[in-house]
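The form predicted on its own is given below as one chain in structure tokens.
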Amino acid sequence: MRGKFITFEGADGSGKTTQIEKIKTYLEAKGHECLLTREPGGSKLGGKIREILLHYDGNVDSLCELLLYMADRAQHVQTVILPALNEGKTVLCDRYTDSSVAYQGYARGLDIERIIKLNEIATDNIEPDLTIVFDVETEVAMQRVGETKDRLEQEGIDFHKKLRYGYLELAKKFPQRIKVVNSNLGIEEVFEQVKKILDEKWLETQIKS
């Protein structure tokens, strides 16, 4: 039986990475074999692309940036995500297709329909079973990131407000797949929201069956 595919989205500083580790522990305690991965950089080749995307010190054209993410994603899906799903594992992915729509579409201003089509090609139409968006006030997120910022974290507040708006718009468009949690709260309060979503979505039913 094919495994479940859960993706996690949100601005840097939303507490996403901390929550994913807790989620992995929670699912494994319920008997799920989990693979934790990320974008960009979930594959060996992707690690090279991640370095360029986050730390290249020159100008990166928005379309070039988008296509680099797509190249990373194509390699990631074929060499990491799909094999794990076919083995029955639960794949937990820190960022996926919605990141491209939010960052390069809503925040950068590139054509969203074009991004969606490129995502379909790059992923071979592999879609998440569930996506959790960690929503946080833009000012709070930027404070949490701290002084050391990567190339995207260095973008101004307008960019990050558009990013947040993009994620919330995606959640409105795909309410069955995308669930939003209030990430302004403390770590345990956020985690309780996530556990409720997981259990209501499919975990308890799957375990009992």
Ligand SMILES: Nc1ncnc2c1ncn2[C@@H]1O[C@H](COP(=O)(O)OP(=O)(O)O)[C@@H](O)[C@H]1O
Given for the second form:
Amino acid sequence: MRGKFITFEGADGSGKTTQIEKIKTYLEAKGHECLLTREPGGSKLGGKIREILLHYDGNVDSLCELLLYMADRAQHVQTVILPALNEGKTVLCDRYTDSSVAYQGYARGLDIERIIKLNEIATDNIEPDLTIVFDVETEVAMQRVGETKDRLEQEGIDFHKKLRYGYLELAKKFPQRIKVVNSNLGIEEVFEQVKKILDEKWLETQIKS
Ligand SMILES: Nc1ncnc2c1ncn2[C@@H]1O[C@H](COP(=O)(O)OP(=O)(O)O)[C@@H](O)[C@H]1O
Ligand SMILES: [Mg+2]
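What's the form predicted together with this ligand like, now that we've got the form predicted on its own?
Every component of the complex follows; first up is the chain already shown.
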């Protein structure tokens, strides 16, 4: 049986990395073998693309940026995500297609429909079974990120507000797939919300099958 594909979204500092570790432990205790991966840079080739995306110090054209993310995604899906799903593993992925729509679309202003189409091509229509968006006040996220920021984290507060709005719009558009948690709260309180969503989702699929 194909494994479940769960993606995690939200601004930098929203708590994705912190929560994913806890989620992995939680799911493994329930008997699910998990693969933890991330975008950009979840594959070997993708690691090189990630370096460019986060640290290239020259001007990056926004379409070029978008296509680099897509190239990373195509390699990631085909060489990492799909093989793991086919082995029955639960794949936990830190950022995926919604990041492109939120960052390059809503925040940077590229055409959203075009990004959605490119996502379909890059992923060969491999969609997550569940996406959790960690929603956090922009100021709170920025405080958590602190002083050492990468290229995208250096964007201003306006960019981050549009990003947050974008994620919430996506959640409205795809309410079956995308669930939002309040990530302004403490680590354990956020995790309680996540567990509830995971448990409900599991129950749901058990009833269906
Ligand atoms: N709910 C929370 N409350 C307070 N601090 C948090 C919370 N979640 C994460 N942090 C801290 O904020 C920083 C960024 O969290 P991280 O999980 O790396 O976020 P992301 O992966 O979304 O960028 C880390 O130092 C982490 O310990
Ligand atoms: Mg992280």
